[in-house]
Every structure is written in structure tokens, then in C-alpha cells.
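A lone chain, given as C-alpha cells: the form predicted alone.
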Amino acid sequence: MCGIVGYVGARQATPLLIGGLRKLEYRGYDSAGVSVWSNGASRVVRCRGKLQNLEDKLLKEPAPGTIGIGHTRWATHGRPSDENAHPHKVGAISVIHNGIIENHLALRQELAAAGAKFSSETDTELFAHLIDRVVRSGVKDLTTAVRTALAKVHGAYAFVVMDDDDPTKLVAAKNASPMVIGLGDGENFIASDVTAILAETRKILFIEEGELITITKDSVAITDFEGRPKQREPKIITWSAMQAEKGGFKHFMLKEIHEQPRAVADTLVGRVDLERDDVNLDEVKLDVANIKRIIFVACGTSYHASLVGEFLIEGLARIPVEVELASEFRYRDPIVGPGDLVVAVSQSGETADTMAAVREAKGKGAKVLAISNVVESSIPRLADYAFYTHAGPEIGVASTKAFTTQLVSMVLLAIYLGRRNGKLPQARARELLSELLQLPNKLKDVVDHGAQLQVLARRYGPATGFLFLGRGAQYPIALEGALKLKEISYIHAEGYAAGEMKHGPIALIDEHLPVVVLAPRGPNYEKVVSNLSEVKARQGKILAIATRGDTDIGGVADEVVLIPDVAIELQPIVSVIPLQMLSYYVADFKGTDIDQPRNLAKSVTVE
């Protein structure tokens, strides 16, 4: 989510750090900063806003020196501000961080009890305090101090640490967040990804999980967290700068499809409490007992996520739910007021129609919960409560990872409500939470088997129209699949509830129409198969998304894409990924502008 870069060598560090951060700004743009050592101490310069703000500040407050670290932030813990910008410095220790410290609340309490004074709201500052405490206890070797402090940290992280008292080295650690080392001649680099340092070196070490790295200008030492040495040969990168920014993927959309396992894992971090069979939403303190009705307001893809949320909350928490198009909500004098919780869903947090709906709801006395991907954006600030997904910056206009993290948020919210109003049994909550923790690996399994979708895209891409069908919570996924195909390939597509097919859409079916049917195992399975028979009788070409191990579906479908078996409540999160990949490959086959499709914008800030 955030971008990190570090340098140690003979050249001035600040221009190199800024150059690297410029390549990483797509990873976060809430704030930026550098810490550069010179003449016995490091100088920290940081500020809120885009990187240009930092560059302007450095013209007034230069930071000379030949070793330093830099950071561009996507806010998770703590609002975007000068104080929350990285690097964080405690004593002689400067730290930058990409990721989330899961046990930050417990660490903050422990450090405060020991007398620590905090200057920010971030989880990252806690790690600087931990290292400073180890150093003050007598451990002078920075690598040892970082290793000792890491033992107290749980979560996903890529840390880079600099010590004013040992300005010859940087120490870094990686666990579930990206990190690479760039090797130079009398200089070395560290960064979140290759794009930040490709202009300086093409000799790259890719860091693996659970590794600690000590970097000087002439050496790189890699160990595991227990201190056992590890050896690795560098790779020579032949990608172009643009390819590197996309992680080697052809388009940002494909990269973001592949990032979904990580994005879902980040959204779950710190929110699943298996000890209590509950969901931990410290940021959302809802008065559940007084919620009589929930109304979702959203647009586009977020509207489809909200439709899934309706199924989840009514099923798990037994609270009545309505889903409204935000663009229509305020124009019909909606009946809303005290006792209603309005849930505003917006990836950007800036969608104009959704913001207008929030103002309408608040004006009538309803409480508002915002679900957004962008910290401190307008809708969360306007709402009474904010729930942030942690998808990270999404560059492609067609939403992928933001949508799946919204679906995960819906599951978490439904469990949270159901546990607090007593409608969700503890045993069922435990099952769902356990499956949620396994979900990132199952999503990776789907993404890794995407080659079949590439073949199907070439086979059916020349079609002039598609029909998407689903029942229950798969109906919104059918809508989303049709929307994705329309957005990026410009092929006309429609999504329908499968039971509605014979009430009109069946007239469209002939041997030229591909029909994509969502048919995972569950209560609606037999009904969906019956619908497939109706399509088959009219010579439609059937592409079925089905549960792995289903040996029956092949009897009626022309093509079958198999997905892992998961709880019914989690099926939409898994089944949407093949539809995203099918849409992507169809558009790629047609040669459209996938990341910036015609007439569309990432954030719709006008009505």
C-alpha cells in the first residue's frame, strides 16, 4: 500500500530517494517524507499531501547526506497529516513501514505504560519505540536490535530502519509486504518494488517472507528472523520502466486482479478474533441494539457489492436491508430517519451521488457508516463511522480488488452485527471466520489458474453480446460480470437473476450468444442447472462457473471454470474473479484501452 525506498552509497541520497518515490507514488499519496543522515544526525523532512509538497519543502529545508530512507504513504492507522507521515524517528532510530502492525493497540498500551511518548497516531511509530527501547537496554548492533524488536510485532510489514549512531547501514525486514534490493557499484538500494530503482540498477534481489536484510554500500546480508544466513543470486531485470511499474503485468487491471489475495488479507488483518469468535472493528462502534433497518447507498460496482451485503446481513444478522442507487436516493424524498443505519459504499470516498445521499440521510436523522478504500476522503469524514478496506491504490478504472475487499467488508460487518444482536450462533461465526482466514490462499488458487480464461476469451471474444446469470448472492456477481465486460471491451452484456431469464431475456438466446452462468454448489444449484437446460435447448453457448469436484455441470455446460469450495457466504468473493479475468482477456483480445476505457473516470465526482 505504501511506497518505501532506501539508499546507502557515495552519492547524495535525497535526489535518489525522491526519484524512487516519484515512481512509487501510485502506491500512496496521502503524505511523504525522507530521513537523511549527515554530520552526526539524521534530518527528517515530511509533509502531508502529494510528493510535490515534499519536494517544495526540501527546497527550503535541504537534507544532504549519502544514506537515507524515504516513504510515500497510503494511510491505514492515523489520518493523513504531517505528524503521521513517515519516516518516524524515536531517539536515534528512523523507521519507514509498508503494511499493518496487527497488535498495535496492545503494543501502544505496553509502551505507554513504560513511559513512551507518542507524536503520531500510526502503528509504525511503535516499531521505532521498540527498537529504541532495545538499543537503550544495551544492544548496540542495529541488526540485532531490529531482530529483537520484530519478535514483538505481528502483522504484515516491510520495515526499513536507520540508526544515527551507526550511519553505515540500513536494516530491513519483510513479512507479507513487497521488498526488493538493488545492487550497485559501491552503493545499494532498497524499495517496495523494482520500478523505484530501475533507473539506477537492473541487478535485483527479491526478498522473501520472514527475511532480515542488512545493507551497507558494499554488502547485502540476508538472514531469516532467527539469524540463519541465506544465499540468493540476483536477477537481471530486462523490463521497461512502465512494465516495472506494473510489476511486469501488461496492464494495471491485470496486476490488480493478481493483487486480490494480498488485498483481502490486508482487509482481514486485525479484524478477525478467533479467540472470541468475533469481528474486531475498533473503528466502528455501532449502537447495534437500536438499528432497526440498514439502507445501502452506492453506485456502479459498489452498488453490486451492496446487493451482496443485503444477502449477508439479512442472512447472518436478521436485520432488514434495502439497497438504493445513490444517484436516485435523494430525488424521491426517501423515508429515512432515527433507527436507520445508512451504509455509504464508495471506493474513492469522493463519489458525488453517494455523498449527496449521505447528506440527505444525515439531514433526516439517520446514522451513516462509510465503507471506503481511501482514508480521510470526503464520505468517511462526513459519515458518523468509517470502515476502511485496505485494497491499496487501484489504478485501473475498472474496479477489481476494491470490489473484492468491499465484499470481505460486507462479510465482516454481517458477522459483527450478528454476534452483537445474538442472531448469529457462535459456532457458525467461528466457521465463517476460519474460512475467511483461508480465503486469500483460495483466491490465489483462482488467479493462478487464469490461463483457461484466456483461452475462453479468444473463443468467445468475437461475440457481439453476453448474458450473465446468477441466483441469490450470485445475481449481483452476474451484474458485476456484465458491467466489467461492458466497461473495458465495449461488448453489450446484461446480468440477470437466473429465474428471470424466461421473463424476457430468453428471447435473446441463440447459437451466437455466450451465456455465463454462476453455478457454485449450494441451495440454488438445482434451480440454476434447470435454467442451463433452458439455455441449452435454445442452442446458447454456456460458460459455467462451478465448484471444484462438480462432475454434473459438464453435462449441460459447453465450458466449465472450476473454483474452490468455500462457505456460501464467501462464494461471491471467489466467483467474481473468473469474470474479471474473462473480461480482461476479452478486452485484451479486442485491443481496447483496458486501464483507461473510453468515457469513464476512476472517481465520479460530478452528479
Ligand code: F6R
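Rigid core here is just the name for the largest C-alpha set that superposes within 1.5 Å across the two forms. Model, not experiment: these values are computed from the prediction. Numbering follows the first chain given and starts at 1. What changes on going to the form predicted in complex with the named molecule:
The rigid-core alignment places the CA of residue 563 less than 2 Å apart between these two forms. Relative to the superposed core, residue 57 undergoes a Cα shift of 2 Å or more between these two forms. After superposition on the rigid core, the Cα atom of residue 78 is displaced by 2 Å or more between these two forms.
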Second form
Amino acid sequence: MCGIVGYVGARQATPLLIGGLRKLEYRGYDSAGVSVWSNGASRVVRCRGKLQNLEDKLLKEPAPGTIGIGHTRWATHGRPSDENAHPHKVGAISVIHNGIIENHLALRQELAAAGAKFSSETDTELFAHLIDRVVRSGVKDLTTAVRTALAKVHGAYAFVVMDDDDPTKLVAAKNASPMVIGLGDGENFIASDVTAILAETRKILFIEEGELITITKDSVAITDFEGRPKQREPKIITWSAMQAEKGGFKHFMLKEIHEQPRAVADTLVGRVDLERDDVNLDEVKLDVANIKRIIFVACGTSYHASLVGEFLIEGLARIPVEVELASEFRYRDPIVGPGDLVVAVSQSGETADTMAAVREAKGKGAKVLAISNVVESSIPRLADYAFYTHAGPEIGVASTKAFTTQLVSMVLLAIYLGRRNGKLPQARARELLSELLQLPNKLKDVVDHGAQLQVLARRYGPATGFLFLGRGAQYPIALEGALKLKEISYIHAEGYAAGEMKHGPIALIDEHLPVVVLAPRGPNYEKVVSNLSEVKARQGKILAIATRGDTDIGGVADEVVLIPDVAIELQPIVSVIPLQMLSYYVADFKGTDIDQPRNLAKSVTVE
Ligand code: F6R
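Switching forms now, from the form predicted alone to the form predicted in complex with the named molecule, please provide the structure.
So here's everything in the complex, that chain up top.
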């Protein structure tokens, strides 16, 4: 993880670096630091903890200058501490790094044997030593020195290097960690993602694997690691910087929950074709007739969306589907190949495990479709086809609007496949498509009724554990509800298939355990109500999510949250929202750090 940012131009670098890091703090917040050059030397200011600590420190130790680099850290090698905070400086060389140097142990031994003295436990410092040694051996050009040092490093990285002896340029290198360049007028930027520099420029160069970049205030040169020049046209980003601001909400997560009607509407734009009762996925061009099986690979919340995808695609297109945790997929020599469509689902498009699963699948001859929220991120670029959700930047670490737009993508994909292979009757497609178009208004109805969840959160928030139950496509929503609660409120929660409850978790039930049951109308309703009665008989406290108009459920449940009636296929998109809100308000009452929960980072670029 970690966030990197660099600036070279005519303006003061520090405020721009801090502004960028503020947007990147979701990538890690164990420590932060900057290195800014002026009057012959760079000044490194860094400290443990959140960016605010660094800002406070910079008030006492200002770092003036018009070229600099900044970093926010999610610790991998070396605990969170002042010494391990980036930038790391050795001689005249300052380095920031996102990623992991895999051969760090061998490098540390080699450098120590050559007399290097280390001031941190990090792998990053080793790279600064390597460059310093190359420079001291007589290589004065920084780009050449970085290229030479890179030859000794294996692993994942986005490095940015600054040299006190050549303070006109920054040199950067990328392998498997994200990096973009922002083009300005007489100034240029480097960052982990576009949100960090969107307030300054929308002209972006996306950097690819194995590229070395040298930027000055007036130029950007991209080469491969052998020094061969590469050409790249800038892309113009149309997100507004406002989309990455809190907009009056207490937390990004709450803002993003409220943005879901808009995010879903944006994801549908141009994709619903009511004239042909079909889905328009021109960007994907799948060879549907030759798809024998679909395998989803994903992590965390995106994995839960994939489980809903299984239900939808098997139901509407009758194609066999498997869903794999990306972090497990490639470690068991999976049976995958031509005829399989692997669908990699990743909000960030950068998750290392999902990326590795995509490489594995492609290497074995499968076609890969990426579903991602971040345009031009690594996974869609690696895939054969890319389908983008249009949720806009998701800043809160706990995923909300990215999830609901992933679910919408699953519905679109299932209809698309079903219409092409003839398994989905036109009339059913028409019904679903017109319901999809009404969905944003229904979601607005759900978010507008958030006050009830606030009351329930206050009532049940003191519990030390929660159980979430669901059947069919509501089972992944139970998993997602439990994950949301765990990650932001630090309360233990389990998601369970309702039918499995009596095979174990029923032992947990007593009057202290809130059980959140997903019970919208549908074929599973009666069975879920039976499970509810089993909970009731053991004095469990039941919070039911049910369809508006259900007058029976109040007889068994202690609390009922009513959601609008929608087609079964769309129910998960609606029913997850009360769970997101419940988690949010429980965490808010507990006073946890909702947007940046402990130990987590938004983009998990380590395996
Ligand atoms: C949970 C959450 C994580 C991510 C997971 C995968 O709220 O956000 O579980 O879903 O780290 O991330 P992406 O989708 O970016 O691959």
C-alpha cells in the first residue's frame, strides 16, 4: 500500500505534497513524511502517525522549496515509527516507495558487508543505499543511477527518487504498484493515483509496468528499464475534484453511502437498451458462445459482490460459475484455461492478489474480464476486457458505493450473457432492465430512511458480537454486513448462510446476541422466517430487513427495517444499504476512525 506524491515546478512543493497525501491517506496512515529541496540540500521531515502529525511538525520545521517528494505509509517491513517513516535519505539521495523489495534480506547483508550503516528497518532504505553507491562510483546522471540500482531489486514498487546534487528532476520507477504522472504548465506531478493531483491537473499519463520516468518542471521522459524511450498520450480525467471531497458529511463513508443512488445511475448510463431489451456492453465484446464456465476472482467486499454474481449469472444465463478468493486461487494450480472466462472484480484495480490471479488465468489461456472502479488501473489494463463501474472515487476504506455498483454490473453482465446465449427470455430482460432504471430512486428512498438505523445502532451498538444471516443472494449480503461491522466498529461479527445456523452458530445465541436477518420477500422467505423463530426461541435479539408491506415479520423480529420491493435479482443492492448504515452508526457512536480504520488500507498492493 502506501501513497506517494512528487512535485517539481515553480510553486512551493510542501503544500502541494500535503494536499496530495491528504487524498492518499486511505492507502496507509502509519506515518508520513516529505523531502523538499532548497538552497543546496533537501530537508526531510517525517513522523509516525497520521498526516496531521506531519503537518503539525512542519509548522515547527518548515520545508520550503519547489521540488519535493511525500509519502504516507502502511507498514510492511519495519514497525510504524519515526525512523521507518519515508522519505529515506542516504547521502544526497531521498527515496519514497510503495511496495515490497522481496530480496531485501540478501541486499541488507550485501550492503552491510560493504560498510553501509542503516537508520531504519525498512526495505526502502536499501534502495537509497544502492543508488548512493552507484552515484559515488561516478555515475552522475540520476536516471542512469536509478536504472543501475533497479537491476539489483526484485519485488513490487513505485519509487520516486530526488537527488540533492541535481535538484531539477525527479526519477521514478514502477513495477506492480500504481503510478500516474500529472502534467501541468511549467510544473509536473507524480502520484499513486489521480485523486492526489486532481485538484492541480486533469492531464494524466498512466505509467505501465517496467517503466522509468524522469520529470522536470517542463518535461516528462518515459523509458523501459533498458532505457528505450516510450511514448504515451495523456488522458483527460473527467472526475471533478469535488467528488473526492467530503461535501459536508462527517465521514467519506457516510457521503459514499448517500452517493449510491447517483453512483448506480452513472453505472447504468448508456448500458440499458430498452429498445432491444438488452444490455449495451460495447466495451466488452465477449465471445459468449464459447464461454463454458465463468470463474470470479476477488478479495473482500469484491468477493462478496462476486458471490452475488454467481447467483445472477447461473440464474439468468445458466452458465456455470465458480467464485474464488484471489488470495487462494493461484496457490493450488487451478484448473483453468481456454473456454473459461475469468472475471476479476476489484474496486481499486490494484489488489495484488487479484492481479496475481489474473496473471495465472491468462498464463493458462483463459480470457479475463476486469470489473473495476478505477479507470486505467493495473487489473483492467492487464485484462482482455474491462468493464468500469462509475461510482466515482471511493475514499472511505470500507467499501460501499463501489460494492453496489459492482452488484449492478453483475446484473448487467448476467442479462448480457443471458440475452446472447438465449437463456434469458426477452420479456424477463425487459422487466429487469426497467426495474434497474427505477433503482436509483429506490436506493434514495433507503438512504433517506437512515434515521432508524441510527436509533438501532445506539440500541444494539454496545453488543460485543453480531450474527448476520441470509439465504440465496442474501447470504453474500450477510457476509458483507458482518465485514462492514468488523472493519469499522471492531466488533466481532459473523455472516452465515441462514440454513447453516443450526449446524453450529446457534450455540452462540442468547439474549445478548443481536442477529441481523435478511428476509426480503421471495422464495426463501418462509425458510428464513423459520430460522428467525429458531433464534427467537433462544432469546436472540432479531433485527430483520424485510420488504415494505410485510406485516408478518414484526411478529417474530424485535426490530424491522423495511426496504422497497424490487425484483429478487436486485434485492441485494437494496438490502445491503441498511447494513452499511448500521455499521456506520455503530462505529460513529463508538467513536472509531471510520474512514481510516486501524490496520487497514484502501488498496492492498501486497500479497
Ligand atoms: C472492505 C474492503 C476490502 C476490499 C478488498 C478488495 O470494505 O474494502 O475488503 O474489498 O481489499 O479491494 P479491491 O476491490 O480494490 O480489489
